[in-house]
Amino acid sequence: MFDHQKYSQFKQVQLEDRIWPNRRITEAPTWCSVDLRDGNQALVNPMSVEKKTKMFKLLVQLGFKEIEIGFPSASQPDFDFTRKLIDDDLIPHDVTVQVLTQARKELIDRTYESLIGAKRAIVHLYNSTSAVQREQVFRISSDGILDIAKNGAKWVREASMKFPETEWIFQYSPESFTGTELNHAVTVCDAVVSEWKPEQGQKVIINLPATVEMSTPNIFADQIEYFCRHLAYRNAIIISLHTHNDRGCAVAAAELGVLAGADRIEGTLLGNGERTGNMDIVTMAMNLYSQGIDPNLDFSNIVKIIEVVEDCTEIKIAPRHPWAGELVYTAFSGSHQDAIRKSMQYHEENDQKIWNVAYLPIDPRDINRCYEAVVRINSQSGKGGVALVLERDFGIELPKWLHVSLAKVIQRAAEETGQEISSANIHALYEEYFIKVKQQWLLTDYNLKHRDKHVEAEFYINGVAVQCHGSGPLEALIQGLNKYFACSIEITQFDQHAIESGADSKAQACIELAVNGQHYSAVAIAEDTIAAAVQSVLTAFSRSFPERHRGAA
């Protein structure tokens, strides 16, 4: 049943001197949202008038200047919604609404009836032109398709003359353009445009729909460049694209189509549409934004956009959806987490003006995301990510050598549960394994006497005085512990710094001890540097005793 031989490759376009591959996108195209028409017709439960109004207001807030609001001749709810926008004066003066109609006179007349009183509107005419539609659905010739388009264009023009108070813009779509022979598509569109006479100042949009995505994006770009070259009135026409996502390449096809000469893009927020969806305007616009190009749309509150779209469409956004998904600014991999941490620190230290952070193509804050979502910890996470969580959420800075010991503790806990480790749990494990100490190992006071290069120390550990001496306080304590417990203790790593400033300043000491060849780490915080350092030794040494549950860190 799974037989690839029933399919054939899409034919390439003979365009040896194509120029689109050498072009760059330098500015945003004109955007037209079709959420309220194409997006709405693809829903299991079409939007109510209330939800349509909510979506329309969102689109206006985002900056859309052209919005397709429905198919008023085919649906009473669409007709009523069109009237509501006009009668309630909900259309801003700089926004143009667009409505769709088939090339049938009674439907065109009904379309104009729905738009009475509009200041400006786009009447979007379409008919199917593809070979498969001609041969298998309508069973008419190419000339028959041409006549349908020409008659539709004439009826659109004639009907507009009855309502001179409205500024009319005409748009034509050869539906299933990608499945239409290019010379036939040019012939049909030239005939339509001739009826509308753009050379006399009438605004005309030719919209080329990839109603079904049938080829790789480069072939689609070739189709667009070929079409633009051969269209008779190219300089007087806006070329628009409407790509679908059957092959998962709608955004790529639209981007390459712009390189090939298109001026305008139709799509939906977050890609809702028939079958696998429409071209995702959020993705394409954010692609431009990430390249330093103003998309002329405001996606600074992506969370709000998602809330409205999910409510109106009743479709949840995938967590890995480009730019907008819940997890797209989240790193689970340890190496990724470490790179993000270091790269962000580099930006801060060097006051970087241009964003160039590892694994983060944009600053999540630009679209109302925050860094709390960047790093999450599970069994795949590394030392850098764990350290970043403590620093980000609790202000705890640890030396790099301690990251390894800490990561082992966190990874072990994640492996035991098989679940993500929350920020609070990471902090609790850090406290348990590196800070907490039994009462019997708690430094309660100390006295130091300096004699030449020698220190005589008296440490009160849980109230019990321990006398020892050495070249410094820590050396004295180590010698005392070696003597009392008949063991070999060596300091292998040590770091100390202030964690606050002013009158509230405290000292943090981090230490790693080798006790009889085994390594134990600890962190201590105290009012002064000596107390913090001494306590860190006592805490780390206490980890070497078997009664300490879970063993050494």
Contents of the next structure:
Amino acid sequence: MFDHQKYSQFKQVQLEDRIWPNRRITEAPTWCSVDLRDGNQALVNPMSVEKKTKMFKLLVQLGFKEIEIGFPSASQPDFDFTRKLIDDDLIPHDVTVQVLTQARKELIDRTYESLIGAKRAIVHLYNSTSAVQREQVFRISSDGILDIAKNGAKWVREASMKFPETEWIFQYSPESFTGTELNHAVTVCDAVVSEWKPEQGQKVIINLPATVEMSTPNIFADQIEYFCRHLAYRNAIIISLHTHNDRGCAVAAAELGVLAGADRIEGTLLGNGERTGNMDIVTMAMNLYSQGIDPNLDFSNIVKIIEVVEDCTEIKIAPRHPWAGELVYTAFSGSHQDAIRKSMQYHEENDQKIWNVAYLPIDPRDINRCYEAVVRINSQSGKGGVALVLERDFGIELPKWLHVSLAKVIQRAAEETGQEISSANIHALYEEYFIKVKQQWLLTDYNLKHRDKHVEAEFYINGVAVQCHGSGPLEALIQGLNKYFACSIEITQFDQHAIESGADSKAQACIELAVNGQHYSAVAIAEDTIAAAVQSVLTAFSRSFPERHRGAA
Ligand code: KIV
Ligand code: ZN
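Same protein, the form predicted in complex with 3-methyl-2-oxobutanoic acid (KIV) this time rather than the form predicted alone?
Expanding to the full complex; the earlier chain stays at the top.
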């Protein structure tokens, strides 16, 4: 059955002198949310009036000025919801509600009935115009389609005259526009528009739906530019787009459609809608935002938006959903983590005004997401990420050479569990392997006597006095250990610095020893530098015993 020859390529638009590819988007289009109509129609459980009210309030809060609230002539809950918004005075003065109707007189009359008392409303008329719908579904000619549209437009205008207290805006959609011959779409829309008389001041919106997304977005943009160039009254009309996501390009199509001349965009929050969904307004608006363009919508609390949308639609947002998904500000790969850390540091140190951080197209904090989510550790992470987690969450700074052995320990744990390793687990493993090593000797006290360039040392290890000498305390201890255990210990790496611990300052020593050629590292924190250094030697040496932990050097 999997046979591509069943399908044919979408025809290109003859438009050699297209201008849209050289244009740029410099401002946000007018947005119209269709969450409460198109989005709602596509739900297993359509929203109750309560849920619709919740969604409506969110849309208003986000800054939508045009909201399609339903299809009142086709659904009693939509009729009731429309009435509720008007009767309870829930529509802010700067927000215009929109309702959908088919081109049938009784449905148009019922639509106006639902809107009695509204200050302003968009009546959205549609009928299907594509060749497939004409020939296979309605079995009527192009002229038949034209008549349906013209009659619908006439009934919409006539019915509006019965309610002069409301400011009426008319909208027409040639449904299945993408499958309609362009000249036919222009003819139908011209006829509808001329019925509505925009030249006499009537506000008209022509909404061009990619009811089914059928081509690459560049062809859609060509369709829009062609349509805009050929439409009569172009300057008196608002051109709106309503893209669906069948090919996964609804946002791209809308963006290119704006370049091609559209003024207004219909879509839903996070893309709910028929089949693969409507165009996602969050994605398109955030795309603008990340280019320094004010989207005129406030997505500063994406967490709350997701909560309301998930509650109203009963559909979970995918973890990789652009801008909003749970994982989109998370880097799993070590090289990404390292780059993010360096880039963020650079950003802070240089007080950068324009955000330009590796792998993060926006600052997640702008939309109420946090840096804690930026780095997670799993078996694919590199050493930089692990060190970043310790530094970020526990203020532990380790020298670079120690990152390698730490990362090995964490990577092994991740491989064994096959899971992501939480920040708390990383910390626990770090302590277990590098600080609180089993079989450990603890330095309880020490005395040093300096004679010329020589030190006589007495270390109390687990309460037992051990005497040794050398050119410094560490050399003395190592000589003592070498002699006592008949082995060869060498310090291959050492790093020491002061750390803040409440009001006091302590010393942190990090060491790597070669014990009979094998490398072992450890970290110790103590009241003073000598105690920290001596303890780090004891801890690293402890790790060289057979009972010591498996694990990284
Ligand atoms: O997708 C579509 O064509 C529609 C119209 C009714 C605008 O939702
Ligand atoms: Zn639609």
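Positions refer to the first chain, counted from 1. For the two forms, the rigid core is made up of the largest set of C-alpha atoms that agree within 1.5 Å on superposition. On a predicted model such as this, the values are computed, not experimentally measured, just so you know.
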- [ ] Establish whether a shift of 2 Å or more occurs at the C-alpha of Asp38 between the two forms, with the two forms superposed on the rigid core.
- [x] no
Task: Yes/no, Gly470 Cα shift of 2 Å or more between the two forms with rigid core fixed - done: yes
Task: Gly334 C-alpha relocation of at least 2 Å between the two forms, rigid core basis - done: no
- [ ] Could you tell me how many Å the Cα atom of Ala509 shifts between the two forms when the rigid core is held superposed?
- [x] 2.6
